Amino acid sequence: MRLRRLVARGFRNLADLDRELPPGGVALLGANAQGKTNLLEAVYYPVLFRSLRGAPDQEVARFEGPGFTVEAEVEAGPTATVAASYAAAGRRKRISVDGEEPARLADAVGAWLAVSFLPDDVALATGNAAVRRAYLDRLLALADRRYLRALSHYRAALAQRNSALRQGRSEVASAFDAPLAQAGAEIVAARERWTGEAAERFTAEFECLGEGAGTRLHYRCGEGLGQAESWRPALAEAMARDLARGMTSVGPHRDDLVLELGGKPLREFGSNGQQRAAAVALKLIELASLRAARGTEPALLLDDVFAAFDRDRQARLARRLLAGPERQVFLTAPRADELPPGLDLPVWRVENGRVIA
């Protein structure tokens, strides 16, 4: 899957652009705060129709502007055009695929497919469980629309149940147990299946990046919650606690993707290099998982990720990330000497929001 053309108007500090993209991708050079990451963000926006940095749409729009438009022309079998526009007045967003507005967001998500790797993604190894749950949800939602639908149903039921718990209405809260269990079991089962398949690859990728052995990846959740029938007794047992706290304490919104090194939490006992390698390994697995699930090679977006590694690790990382003749790569760096060795991509500069080929 390749991005053939990108249109972006009113997006962050970027000057309005309409560009053909090289089939292999491009290296973006420029000083800090010139717009390199903003351009990657525009490339990624039509994947999930939200900022890759988690910013709300009103912050993505150019300051005091009317809103923004992003349009991606994608080569994936028949060429598809995926577009999104946001109007600051009323905060309205419209999405289209080949000019048609989908009935549901889930029908448009993943029409354009990319994996991003930002410096902050080291939080996959160092951050709290919420970061890793978001990683799982994004990956599995892009891999399978059924997961995205289950996640949407689960979040809706969870919000309603928590609202009833905050009001002390246990009977009303219990009315949402069934839909919560149905969607929640689907989510937990999908996460468990993925982790079982990814665990061995995680260890191999970590070792391939030169950080030694002894890593382990596993999913921590409530016992049996991959089966819908296990939920009712678990929720009933937790009801008194949930009423006291005003929130549901059982379910995949409480789970974690656990990374261990030598039997201990990697986030606490791993070195900086080991934590970065673990984050890279998870990104490589994300890339491979989406390729296998969707039958196409996602584009790869790398934001200044090489600067934190020494030359040996840069070379190892470049071999893993940039391999594959079908892969389209967009990467950023402040200077040419910070690009990985052997990189064969056209170089564009970004200055004051303007892209210069």
Given for the second form:
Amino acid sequence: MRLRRLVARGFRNLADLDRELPPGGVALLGANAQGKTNLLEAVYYPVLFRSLRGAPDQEVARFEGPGFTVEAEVEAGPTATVAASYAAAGRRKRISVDGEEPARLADAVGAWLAVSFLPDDVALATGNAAVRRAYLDRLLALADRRYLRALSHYRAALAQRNSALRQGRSEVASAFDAPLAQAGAEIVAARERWTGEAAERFTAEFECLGEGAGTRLHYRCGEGLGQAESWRPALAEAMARDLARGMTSVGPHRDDLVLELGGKPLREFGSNGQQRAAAVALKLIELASLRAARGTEPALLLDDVFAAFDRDRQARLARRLLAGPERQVFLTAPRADELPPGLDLPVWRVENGRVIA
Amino acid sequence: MSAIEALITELARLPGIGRKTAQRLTFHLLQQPPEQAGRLASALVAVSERVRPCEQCGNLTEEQPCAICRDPRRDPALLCVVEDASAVAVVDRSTDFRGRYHVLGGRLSPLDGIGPESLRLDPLVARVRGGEVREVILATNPSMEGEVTATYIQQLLAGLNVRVTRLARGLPMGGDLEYVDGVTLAHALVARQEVS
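Since we've got the form predicted alone here, give me the form predicted in complex with its partner chain too.
Below is the entire complex, every chain and molecule, led by the chain shown above.
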């Protein structure tokens, strides 16, 4: 899948932009705070219709501006044009796919596919479980629309159930057990299935990045929660504790994608290099999983990720990340000499929010 | 506050009406003959004074009990449970249903502070205990909260010697499969029926 044309208006500090994009992608060069990452953010916005940095829409809109529009013309996917616009007045977001507004946001998610890799993504290895759950949710939602649907049902049921628990109403909380169990079991089953398939690959990618052997990836969750029938006894058993805490303690919102090295948690016992390699490995698996699930190559967005590696590791990483003739790559770096060796991409300079090809 | 400002403020409180629309409606009324505004005002006063929930079913009515509860041709053995009074009109207009109704006055939603005590559940149990009702049809909305409310009621009525049914979910009539949303299609597939 390739981005053929990008339109961005009122987006962060970027000057209004309407550009054709090279089929292989582009390297964005420029000093800090010129808008390189903002451009990557604009490219990614129509994937999930939210900021890849997790910023609220009002922050994505140009400061004191009326709002923003992003339009992605996509080639080789099932759709041609994915657009989103956000009006600061009334904080309303409109989304369209080929000019038509979908009934649900979920119906538009994944029409344009990309995987982003930011410096902060090392938190996949060093951060808490919430970071890895967000990784799983994003990946699986883009791989399969049913997952996204289950996730939004689950969150809605969880919010209602927790609210009833905070009110001390166990019988009302239990009334939400059925939708919670149904959506929750779907989520756990999908995450377990994915981890089962990704575990071997994780070990291989990690080794391939030259940081040694002995890593392990597994999914930690409540016993049997991949099946809806197991939920009722688990929720009933936790009820007294949940009432006291005012929150549901059982379910995929508490699970973790555990990364281990020699049987010990990587986040505590891994070196910086090993943690970075683990994050890279997860990103490579994200690419591969989306390609397998959707039958098309997602674009790859790399924000200044090479600077953190030495020359030798850069070359190895570049070989892994930039491989594949089908892959469109967007990457940023402050200067040309910080680009990985052997990279053959057209260069665009970004200065003060403007793109100079 | 001026009279104009007061009216705009009141209109803007209504659902689906923002401040701009409220202004437009206000200036429209001011351009009409005074009798028209008078008719609107007395209609508003009349509904707020005369319309009350039916003591039996909770439907909105000017007389107690409401016309549906009074109608002797209606089958008292069939009771259709809906969330709001507006649903009574919808079901009654578009279907052959000729039983009676029970309006809950909402659906379970702890986030909105709506628990079982906020719904007309005790009167429902009382009606079923009365013995005349043989089937309770749960016609709450097919939203998550509507489903949860239906399940809650089903458990409430368990052991009361009454048949409890739920509206079927599936494909809309006269539609095109291509335009049916995924959730509905998935439900329709699960609830598929033998062609006879």
